[in-house]
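As structure tokens, one chain now follows by itself in the form predicted alone.
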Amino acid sequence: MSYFTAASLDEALNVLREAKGKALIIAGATDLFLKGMPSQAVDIASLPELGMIVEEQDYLSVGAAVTHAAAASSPLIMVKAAALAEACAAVGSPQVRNLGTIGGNLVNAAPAADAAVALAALGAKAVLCDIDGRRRVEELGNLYAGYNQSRIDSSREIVLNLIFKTCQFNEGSAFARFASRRALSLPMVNVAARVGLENGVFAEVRLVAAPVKPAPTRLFKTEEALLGKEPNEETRQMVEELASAEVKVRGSLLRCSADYRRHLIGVLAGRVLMAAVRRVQDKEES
């Protein structure tokens, strides 16, 4: 295998465009020897444009080589979209979180990536670009074929970041997982909420858990039926109750059983709800 750093977006497209689907673009490169070792690896960690967090007025841009360290620890990300913050500081171990990336964690397409299933919940859109210069905007669900199989094709282009519209003040997030160990360990469920209030009252919703489907899914009925309610303890029990009925999941002799996981879910979508109601709540208070 060959190693090629590139200098920068042009160069790396132009290596991928001279190695005609044999050259595989990489940044952290954590979960490469699992996925088998191209003829030729496309580095692209270190380019400036990939690794900024910007806010330009109420969007959020994370480039796609922000690792889960600098995103977890982001003073923007932390106020702005506090639930990538907390799934970002929930990856794999220290030495993960400080070489894995946003984007890596998209093209991979564990259908239980924490910061995908926290990216969902924010309403994030990847932005890509081919070897022929050509960019587009892909919704997440878009960007996945199967379990663990990804519609990016990392011979042909490269995400470039990812958008989405920041919390405004009535407006929060939350992220939470459930796994067998503290670091290290696949989640056996993970989910994240985006809430926006309006005169004391639900009036925006996104809830999103995974594992469900291949990509991390949005609880649309239980989103639905939190419309217009208060935020209390009697909603809280209530969003238990229909996201576990909701999703239909797949069980596991390793890891858990599919009621186990039901049940998980919906445990964590009323607290996920909840946490991010607080973070609104705490706003006005301040």
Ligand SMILES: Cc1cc2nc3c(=O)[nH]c(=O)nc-3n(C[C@H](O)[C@H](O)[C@H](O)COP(=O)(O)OP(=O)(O)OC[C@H]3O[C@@H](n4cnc5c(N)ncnc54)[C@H](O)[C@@H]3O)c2cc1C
Given for the second form:
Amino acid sequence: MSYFTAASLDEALNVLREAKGKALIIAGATDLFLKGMPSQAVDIASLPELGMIVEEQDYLSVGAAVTHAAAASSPLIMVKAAALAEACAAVGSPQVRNLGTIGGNLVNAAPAADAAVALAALGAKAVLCDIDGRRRVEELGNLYAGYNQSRIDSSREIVLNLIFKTCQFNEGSAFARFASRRALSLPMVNVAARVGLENGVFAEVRLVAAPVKPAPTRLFKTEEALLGKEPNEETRQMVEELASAEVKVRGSLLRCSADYRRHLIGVLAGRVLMAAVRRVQDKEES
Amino acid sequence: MQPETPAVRELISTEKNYQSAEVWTKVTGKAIYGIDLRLPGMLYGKILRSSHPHARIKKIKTSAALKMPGVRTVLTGSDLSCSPYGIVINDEMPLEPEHVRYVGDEVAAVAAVDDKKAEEALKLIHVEYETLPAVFDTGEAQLPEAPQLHENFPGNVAWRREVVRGDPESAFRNADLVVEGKFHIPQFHPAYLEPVACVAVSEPDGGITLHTAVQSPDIVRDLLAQVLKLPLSRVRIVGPVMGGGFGGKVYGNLNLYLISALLSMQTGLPVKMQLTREEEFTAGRPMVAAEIKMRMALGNDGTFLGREMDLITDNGAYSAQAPWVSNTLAERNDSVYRIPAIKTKARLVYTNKVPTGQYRAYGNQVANFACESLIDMAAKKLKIDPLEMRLRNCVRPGETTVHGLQIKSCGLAECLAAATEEIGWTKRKKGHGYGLSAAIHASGSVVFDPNLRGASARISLELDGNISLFTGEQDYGQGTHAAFSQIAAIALDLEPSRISVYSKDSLVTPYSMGALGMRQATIGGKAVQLAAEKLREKIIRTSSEMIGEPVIMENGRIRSASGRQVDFTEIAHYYHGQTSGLTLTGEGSYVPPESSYDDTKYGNIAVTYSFAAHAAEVEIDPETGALTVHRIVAAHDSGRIINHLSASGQIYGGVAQGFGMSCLEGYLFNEGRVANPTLADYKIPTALDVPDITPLFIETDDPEGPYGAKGLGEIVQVPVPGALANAVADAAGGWVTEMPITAEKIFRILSNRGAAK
Ligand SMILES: Cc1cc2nc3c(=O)[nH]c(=O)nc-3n(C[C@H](O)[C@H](O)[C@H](O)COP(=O)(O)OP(=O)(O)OC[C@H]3O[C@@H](n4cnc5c(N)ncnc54)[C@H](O)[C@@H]3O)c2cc1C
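Previous: the form predicted alone; requested now: the form predicted in complex with the ligand:
Full complex below, order starting with the chain above.
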């Protein structure tokens, strides 16, 4: 096995190009190590341009090599994209969070990957660069080829960063998951929301749940029903019912039954919406 | 009563936390575990396992594997000349020659120059199977049309027992209340950090030395000699440090040991083998699974009148210790309280699943789940406080229980009072659930082997004035050896750090039953006390012979009436010279009274009994059923506590494990295949999950145990499932009767009651 630690993006792209599909990007290796290491690895974990968290005007750019630990403790992310901070804080264990990256979480394409669910709710887009230096920007939903299968070919394409609009004064986001154990436990469900309030009613809602489909899944019907509604207990109960009715989920011997999973999605949907609303209200009050 | 000498007082005040030197090797990473062992020229062995739950082996082709470079030998069942063996039932072969009975059954083995080549070679072995219908359910396995796993066991019943004590019929006829329940308990694995590992060395004299960390090395030695048809003196077990056992390594993994020995005998080279984590789960010996149907008869005032149990335990494909575990599971809880009438029917049934064995408390802990739940169900119906109900019925000192156990020291009532007081039983937090459970566990069983009930120890004064203690009792983290040093230190009036304990070579240590049945501190410790007292006498006698005056011994020094002082070094050298090289040695053997078992197994079974009561405080999320266990208070009567640090450690660990099995763990199967054979999916608690644990010691003074001590290591886990089941029921309004108590099951209870929000 050959292992190459890239000092710059160009270098990483060059090595990939020369290897003609035989080399693979490696970041924290928390997933790759389990799947089996490639014969040639190009380590991009320490590329400065992939490790940055930057706010530019109303947008936040999170580098693909930002670790879960770094994202969870970034004041910028905590304030402007709380859902992502919560999701990253919930991943695995301290060891996994210190190594695992947001880009890896996305490309690994697990159906209930925590960071990916939060990013989907935030409306993030991925910026990619291929070995010929061509850049493109993709919706997250377009990056999934199937369960645990990404459309991103990591032998010829690198995720550079994730970009999304920061939560404005009238906006808030939140993330919640349900697992059988408090650490090192893949979630039975995870749900994230981003809301915008105007005149005390929902003006904008993005509600995402997993595992429902290969990619984090938006609950469009529930979102739509919320528009114009006041965030109160009645609305929360409505969300609970609508969200669990909207999803078609599978049960599994290892995690839980389909019915219970559907119920949990409802409960968590209600909770993340209210938590996101509280974040807006907290801003308004202070 | 034990004499409270100044030495005893001193020890209990200052040495409560003494730890042996080995502890520090673990903390600093210097300990050598079985997995670390490497010997020159060593080969690596791997096992090819059945991929079918039930099949006949028609043909095995090994030629391709044998031809592979680096492969030294390949063994199959037909190469073996041994007969079926077992711990209780002879139903198992190291490699099955023609009939495989579970996914994981040993079919062939390879020894190669490295791990990878051995693994590769397995893929070159071709096995032709004829698959047979398989049975995974204990109920179906007993039907006439069910496939039969073993010729000699029609109906797939490996073991059965029926017991009646007192008059259960009239107890139930005259009862004011009868409560009943059905409880389901899956297989549990202790999930010790170090999977079983060994290195077998075929010796020039035809014997075998097996390097492995096992709880009962002498019993393993007996079995190896028997199966391999070797003289006992040619089998030697040498123990590295053990990376956790918890009752799951009483006999380690016998098939692994036998296969590595056979591979070594075949090649003449040392052969190392170790289970992978997946093999531990799929081909280790998890604790038996159980279905319990139970009824209990009570009077209106909460007096227990009788109990009936119908128990079916799932043996899996072979028996290991499952008959013993089933027996303890069936009856030990009957002796926690005064229950005058008992009717028990137990069957152990073969299925095409992983064979089962033992984990920490021989099934007492999972029976506790059922028995203690039922008690609280009755308390609720009779509107009696569960604490009141337990105090009214619990066993007291001097009593003989329904199965004939003779209770000497017993602080159970005090444990119940202390645990409830500490948890705030009468000052409950709103919305929290509280649960209580009580337990008994035999300390120092005398029925495993009636001919070897006790223990022995040898203790010598070395030339440098320090002491060497030889014992067959194993310490793999419980603190047994620190306690032994302390016990010998009391007898010899010196600091425990001057006493080194050796236990890891069957060639030189006294024979022992090993670490099981909470016997080591009680029985083994008593032998150490007796040996040390003998040595003390000898030292005094030899000293006075040396200086020609009577002497007394104090603080590790010997003094005559005239003021002449002799230290241990001097006396050791004197004796060494007088005998041309011998050391002063005390041998102690403690032989407890015989069991008074009759044909129905009525009678006393152990040197003494330990008791415990646990109280749990929990909270439930009404929307999801998610459970938070805030706290478990563990009150224990283990007699006089020799070492508080070790004893508390046993409670922290045992309660954490008890919490894990109660709320997180358990085997899942898919067509007989273990569906969660990894630590990712078989979920043991992480540091974030373990509740706050408060150990409390009710120190009775046991007349049998050394300086009043009784066993602790197994009972720590026993009350946990019952206490948690009852606390959850208190919060949820109904009992989860299937372990583990998951959020989904709690949610189902809430939904059925219409209490889910
Ligand atoms: C014990 C354990 C527990 C875990 N628990 C959780 C959990 O609770 N929640 C959760 O969501 N995940 C969990 N994971 C999964 C994992 O940690 C995350 O998915 C992590 O974010 C992956 O990032 P990485 O940097 O380690 O990826 P790597 O393993 O380095 O890479 C994963 C894949 O992504 C590709 N890749 C990585 N970076 C890029 C890039 N910038 N551009 C293109 N391709 C790239 C690689 O080629 C590879 O195919 C757990 C993993 C382990 C081992």
